[in-house]
Structure formats: structure tokens, C-alpha cells
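Let's start with one chain on its own, the form predicted alone, as C-alpha cells.
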Amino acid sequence: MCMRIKDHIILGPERAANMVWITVDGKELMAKEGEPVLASLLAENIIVNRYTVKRKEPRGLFCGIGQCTDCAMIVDGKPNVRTCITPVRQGMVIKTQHGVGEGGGKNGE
């Protein structure tokens, strides 16, 4: 079920966009090319992006402007990618991140 807003009271009707395929945790999804990865995930009702290091708690959208790390995911093999500011492109492979993700790196809680 797509959760996209088709006609926003302030922003107006949804704009046409090129649709591309992305893979999220092994599942292929259609996404709008150029929109933030996080927007595409939320449109598909995917709200958990990562799990914290210590308590294994789920995290998702928090600030939406790239300042926190709650939306961090593994994108094309790179951990700790902030999906709220990363644009969608054809063929992206996105995975839910557990802890610091594959390949290490620092990820705040």
C-alpha cells in the first residue's frame, strides 16, 4: 500500500517523476528518481532504518535534514548513509542497518 500524498493542501498535486527500481532488504520497490531515499521508504510504509548498537532499538525518521543519524542505512554496501538527504537513483541496494553496519564506522545513538 503506497502512503504517498497525491494532492497536498499547500504543496499542490504530486509532480510527475521518473520511476526507478531500488532494492530494500531484498525486496524490489519502485521509487521516484531524485527524491530522498527516506521519502521513498516512508511511501512504502517502511519506518525502521536502523537498530542501535547497545540496546538494539529501532530508529527511523527524526530530523529529516541530515543532522542526526537515526535514518542511517547501508546503501550500496556503504554503512551510515543518511537516507533523508541521499537521492534515489536506479538500482540502489539499501539494507536496514544493525549497529555500526557492515564495514564498521561510528554510528551515534
Partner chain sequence: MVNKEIVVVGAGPAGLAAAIEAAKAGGEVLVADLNILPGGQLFKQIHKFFGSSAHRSGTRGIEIGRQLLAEAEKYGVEIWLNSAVIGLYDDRVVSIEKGLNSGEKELINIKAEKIILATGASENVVRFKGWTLPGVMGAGAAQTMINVNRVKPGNKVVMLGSGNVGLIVSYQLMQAGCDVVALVEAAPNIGGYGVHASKIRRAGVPVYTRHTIIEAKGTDRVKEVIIAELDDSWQPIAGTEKVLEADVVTLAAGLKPISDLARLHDLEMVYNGVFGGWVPKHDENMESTQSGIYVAGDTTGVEEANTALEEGRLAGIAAAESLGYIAEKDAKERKDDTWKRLDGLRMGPFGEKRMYAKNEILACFPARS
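Numbering follows the first chain given and starts at 1. Definition used throughout: the rigid core is the maximal C-alpha set that superposes within 1.5 Å between two forms. Here the structure is a predicted model, which means the values were calculated and not measured. First, how it differs from the form predicted together with its partner chain.
- Annotation: Cα of residue 91 displaced by less than 2 Å between these two forms, core superposition.
- Core-aligned CA deviation for residue 19 between these two forms: less than 2 Å.
Swap state to the form predicted together with its partner chain from the form predicted alone:
Single chain only below; no partners, no other molecules.
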């Protein structure tokens, strides 16, 4: 299900954007260049960004403005990247983060 808003009474029709390919957990997705990574995932109805260290609980979008870190994922091999304030670029490789993520610390998986 596509969650993008095609038409909007105030904002008008969806504006054309430069579409690029990104890889999310091994699957290729089309995304708008420059939009937050989190938005590209939500557009595809993907809402879990990471699982917590100890209780392995799912976390997703919470503040949307770079404050809370619930939307952190592994982006191009780097863990703990806040996807709500990270712009999409062609060829980005994004992975759901488990715990602190690979290379993310001594408890990393």
C-alpha cells in the first residue's frame, strides 16, 4: 500500500521528484531523492526502524525531528543514523538495526 499523499487541498498535487533506488533490508525501493529516509520507508508502509538492545522491542517514528533516536537504522554500514533527518541519496543501503547495530559498541551484534 502506498502511503504517499497524491492530492492535497492546501498543498496541491504531489510534485514531481527525482526518484532514486535505495536498498532496504536487501529489497530495492524507489524513493524521492532528498526526502528523509524515514519518509521513503513510511511511503511503503514500513514503520519498524530498529529493535531495542535488551528487550528486542520494535521502535519507529516518534518525534520526526531528530530529537528522540527511535528511528535510528544502519545506513551505508553506519549504525544509529537518525533516519528522520537523513536525506535519501541514490544507492543508499539501509538496514533495520538490532540493538546498537554492527560496529555500534561492545554489545553490538
